[in-house]
Amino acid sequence: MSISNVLSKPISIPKHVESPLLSEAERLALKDSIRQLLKSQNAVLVAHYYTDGDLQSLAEETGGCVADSLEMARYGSRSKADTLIVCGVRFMGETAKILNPEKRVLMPDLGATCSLDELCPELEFSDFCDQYPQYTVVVYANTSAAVKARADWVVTSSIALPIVQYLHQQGQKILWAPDKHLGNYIAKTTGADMLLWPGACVVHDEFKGIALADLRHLHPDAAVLVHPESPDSVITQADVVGSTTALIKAVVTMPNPTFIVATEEGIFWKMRQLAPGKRLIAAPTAGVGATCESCGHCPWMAMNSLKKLEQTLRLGIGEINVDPDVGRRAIIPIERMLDFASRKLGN
């Protein structure tokens, strides 16, 4: 199957997967039983910034972590913990295993998926792969296992662009997948040659360059901050371009009473956390009556939730496991990407 056809294929979008309002009472319950069923089990969550705020409260509560990609890989790793619970999207779950595989890894739903990893399937990428033997293989985090374990690196949002701009130092080519947008934004900075695969973020994707200039008239002081899985379009307006790390440190740091933000709302809550003076607009979508698929918010990230989760724990479901061979190959190009940080980025 070609490439034009992998993208082509329709991506089985969840609908209406937030979960009903709970009560307080039974929002509370839920965290209790949870923390209970933690302790019990020498269990730590882990949490993405794009999950629910309940979810990111509760994992620094019961002295987890809520991070990126990149400082849950790691965090896991540290942990002493007998039981991981990622609370994301599987490639996330996926890589806690590969980098863990002594440790029981559990997720509130399998089915929460990514549409980058949809986009870039396993056989498709490794031809394509095989028809450029001359060049560097470079996956974003956001790929299954398998894909990882064809490439020579895996990096995050937050590393990519130091990786790529040490590999063209060194003078390589890189063949770069799934996400076409973070692509172009590292090619065009780093001034790297790059072949890229052509997917993209159902999420990122959606925010529109004409609304946000609009957007950016009506709050002339605002500081703009972007993800780069954005369309050039975002990009070349943003104050900002990084990973939500880096994101969450501008809104931290810059002096803007207003900042509008271009990527998974779910980041709002360590925001306001960290910055609750803040004033945080959700960047356009689409433009005077257009609709959209995702509407900044992830339909796979919302599939996580309090009942899901204190199930998960209660019951011993939503087991990942990571075919071996698989495993100890995909392992290689990840810790390359972590031995990076360590060595060049002192981090």
Ligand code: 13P
Contents of the next structure:
Amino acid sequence: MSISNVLSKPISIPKHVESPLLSEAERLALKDSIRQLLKSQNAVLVAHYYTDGDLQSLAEETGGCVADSLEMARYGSRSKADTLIVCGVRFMGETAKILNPEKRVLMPDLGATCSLDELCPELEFSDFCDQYPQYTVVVYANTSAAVKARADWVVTSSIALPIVQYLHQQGQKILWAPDKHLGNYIAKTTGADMLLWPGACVVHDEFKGIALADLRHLHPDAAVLVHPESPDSVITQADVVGSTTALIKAVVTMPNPTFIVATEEGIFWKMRQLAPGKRLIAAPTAGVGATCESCGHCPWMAMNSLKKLEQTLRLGIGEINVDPDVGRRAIIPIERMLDFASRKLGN
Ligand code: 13P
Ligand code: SF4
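How about the form predicted in complex with this ligand, since we already have the form predicted on its own?
Starting with the chain above, the whole complex follows.
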């Protein structure tokens, strides 16, 4: 199948997620049960900033982590726990398993995928790579284990720029997949010669440049924070472009009283926790003639719920497995990224 056929195939976006209408007593009971199960199974929660606030607070209070995708990958390997419960989307669970094949990795819902991953199937991607053997293959972490296994480098949003800058300085040309907006932003910033797979995130792709310009006029004292999976018309208006961690740091450290935030809305939980006095406004996903499917809300991240997490732990379901041969190949470009982070960036 050609790339344009792959991208024109509709992906099934879950419209309805589990009802969040738990009573306070039910929420507390589920949290209690989860705390006990984590302890008795020597398990930790590794949660992304986009997940529900209840999951993030549980991860923190039980000694797990709440982080961006790079830090989630690193945390799993540092942890002494026998079981990692990854609250996020499937590629995050797969990365944890690839880096820790001896550990049990569970997820509250194995159906929690990512549009970037869905829009970059292994076979078509491999054919694309075969057409450009002289290019260094760099893939975003939001991909399947099999796509990672075909890559020279894996990157996350927090480290993509310095890695591509480094490869560009070495005179290498880059084949980039799957996020076209992030790829375009990196190519513009570094000047690297990059071939882009034309995928997009259904959440960030919805942010609208014209409506954002209108909103900025209404809030002249606001700083604009943008995740680089957003379209160019949004990125060019940003005061800060960066990973989820970088955007959270910006809210804490910048003096502005107000922030317009172009990323998934789950991030507001951590921003409010660390900067309670700041005013946060979601960047617009609508405007004249706009359609909005996700409205700043990742339908797959939302599949992680207290109820499913409790069930996962109690019944031992939702285990992530990666084909060992694929895992052995995929770990090479992932470890290359982690080595780069510690050697070149000192973290
Ligand atoms: P971060 O690595 O910045 O947390 O991004 C992950 C992601 O899925 C963004 O949509
Ligand atoms: Fe994937 Fe977008 Fe959801 Fe992030 S927000 S997990 S890139 S669909």
